[in-house]
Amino acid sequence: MAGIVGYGAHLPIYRIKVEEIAKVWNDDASAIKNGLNISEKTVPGRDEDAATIAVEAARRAVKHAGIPATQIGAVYVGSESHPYAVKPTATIVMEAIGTGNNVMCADLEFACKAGTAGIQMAIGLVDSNMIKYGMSIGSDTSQGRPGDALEYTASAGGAAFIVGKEKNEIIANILKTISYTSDTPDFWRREGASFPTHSGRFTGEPGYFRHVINASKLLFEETGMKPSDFKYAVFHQPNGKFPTNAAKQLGFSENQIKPGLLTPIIGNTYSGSSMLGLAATLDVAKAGDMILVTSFGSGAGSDSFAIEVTENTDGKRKRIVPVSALIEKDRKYIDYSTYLKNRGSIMKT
């Protein structure tokens, strides 16, 4: 199968701490932090949206891959927060990075797994020789209703991955990918609604855990692999607790998920979540390391991947901006009123 030839990530510089949100609603900050395993989250600037985040991640991915953008034959952008209801984000990205006009473009939406679905689509196009390279991006400025539990986790960020099959360019082979899908209404946002709605009793076991566990087990069955065969594992991160519990249920250790577990310090970036986790893991992985990635999207489904890092990764590493550097770079903490202003919840009339 095709493999990853380059990747890039982007995070806003703004942050808000759990304590800052909790004091507005008279919530117990310690209980929130312990219950969700989260301490702070990213917040988009007033001039940032899913498109600008996607563009920055895409530019970094092209630089890391070391290929001309004109050779990218498909651009897919997965998001729950596309800036336009009718107007593709993907065309903004392809124009910004300079792919030229001979390119397939589409916006994808499958809650938080739209970006990994795009990777699967790019794999098919590359393997069938329809295109040389395909790019998929997961990018979100996710929404949480003020006072809702989601407000503590819904954050902003994204990652872009370029898929190709030139052996000397691939930094990580995608050995296998499968999906597990059902119609489970755990989370939704109707047309015109500003904030999503979630059905608490469907969120955990019927939603997240059923799909993540079953997708991962299907991958094990079809590859003959087991948790001990993987150096690292990355799971979708709606909070800091769910992926940790999923890892334990599947037989992974805390050390295997540690490099990609980002939600405790950046929040849930929705479509960017598992892709940012994979990027952070690839930042530290070495040739021969095996990585399991299982995304999750409400509604509901999971995509699972078995990925093997190649010897090409070291030669390209100097061109990457590590996720850890993006987390620390120019970080600025804001208060709740600035947070609302940045999110467009309050404005001058």
Contents of the next structure:
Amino acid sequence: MAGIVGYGAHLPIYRIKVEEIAKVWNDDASAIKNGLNISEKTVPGRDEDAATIAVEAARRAVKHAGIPATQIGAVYVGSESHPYAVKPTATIVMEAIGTGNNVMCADLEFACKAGTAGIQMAIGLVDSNMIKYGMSIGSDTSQGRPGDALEYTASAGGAAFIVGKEKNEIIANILKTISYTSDTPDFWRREGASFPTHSGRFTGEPGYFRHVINASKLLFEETGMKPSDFKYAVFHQPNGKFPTNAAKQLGFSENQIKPGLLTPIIGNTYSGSSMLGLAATLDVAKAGDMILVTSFGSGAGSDSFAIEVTENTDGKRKRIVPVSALIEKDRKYIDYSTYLKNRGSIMKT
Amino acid sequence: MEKPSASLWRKIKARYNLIGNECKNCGTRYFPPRIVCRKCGRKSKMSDFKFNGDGEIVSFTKISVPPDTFKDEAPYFVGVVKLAEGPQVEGHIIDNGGKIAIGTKVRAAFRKMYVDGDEGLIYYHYKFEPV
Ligand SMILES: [Zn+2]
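With the form predicted alone done, generate the form predicted together with the partner chain in the same format.
Let's see the whole complex now, leading with the same chain.
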């Protein structure tokens, strides 16, 4: 099967702390920090959106892969915050990375898992020799309704992955991928609505946990693998608690999920979430390490991947901008009013 | 709402990717691209050149009283950047908390430049970011 030949990530530099949001709504900050296992989240700059984040991540992925962008035959962008309702983000990305016009492009939407769905599509196209390389990006600038619990977690960021099948270029083999999908109304946003609606605090069981657990178990069944066969595991991270609980239920230790657990310090990047977690894990993984990735998108579904890091990873590592560097770099803490301005909620008249 | 023109479509590549050109006769590079080389005139041989976007600030200014287009962005920085690969280029400079000064090293980032109301186009552009 095809493998990962390059990846890249992007995070905005702005951050807002739980305390700053809690102050506005008179919430108990420490209860929220403990309840959600989150301390701060990223906020996009006024000049950033899902397309600019996708482009920055995609350019880093091309650099890491060390391939000419003109050989990329497909670009998929998964997001629930595409800047246009009609006008594909993927067209902006293909032009900005310079694939040339001979390229398949589409925007995907499956809540927080559209980016991993795009990886599956790219694998199919590469394995069937329809294209040489395929790129899939998960990128979001998500918003929570002011005062809603989601406001503490909804953040911005993205990651791009390039898949190919040249053995000497693959840094991580994708051994198997499966999906677990059902019609579950746990979280939605109607066309034209500014903010999503969710079924409340009980969406975890029928939504997140059912799909993440079942997809991961299905992957174990079909590969004959078990949690102890994996060095690392990455789960979708709507908050810091859910992935930790899912890992425990499946039999993974805290150490296995540690490198990929980013939500406590960057928030929930939606389509970027599990892909950024995978990027951060690949940043530190060594040849031979096995990684389980299970994404989740409300609606609902999970994509699960068994990934094996190859010896090529070290040779390409110097071209990576690690996720840890993006997290640390130039962090700028903002107050709630700047946050509102960055989101475009308040403007000069 | 502005109607985008065909000339705007042709500029997208240059705005996204700093694509200028190079005179193959004398090696001089230009951004924005020129039809004829300033040095070689009729002997010029122009060919597209994509700049990698790395450079350093040679001059800058802070805009506090902006044109209407950027009324919500002020204060912001604009400046001239000397690209490592040749020409000097004008552009917005992202205030990322890094030092904005003459000699500051920058890279070309990809950002929204201007949004035409609620129904018009979103204009994307390179902006220089201190590294
Ligand atoms: Zn010349």
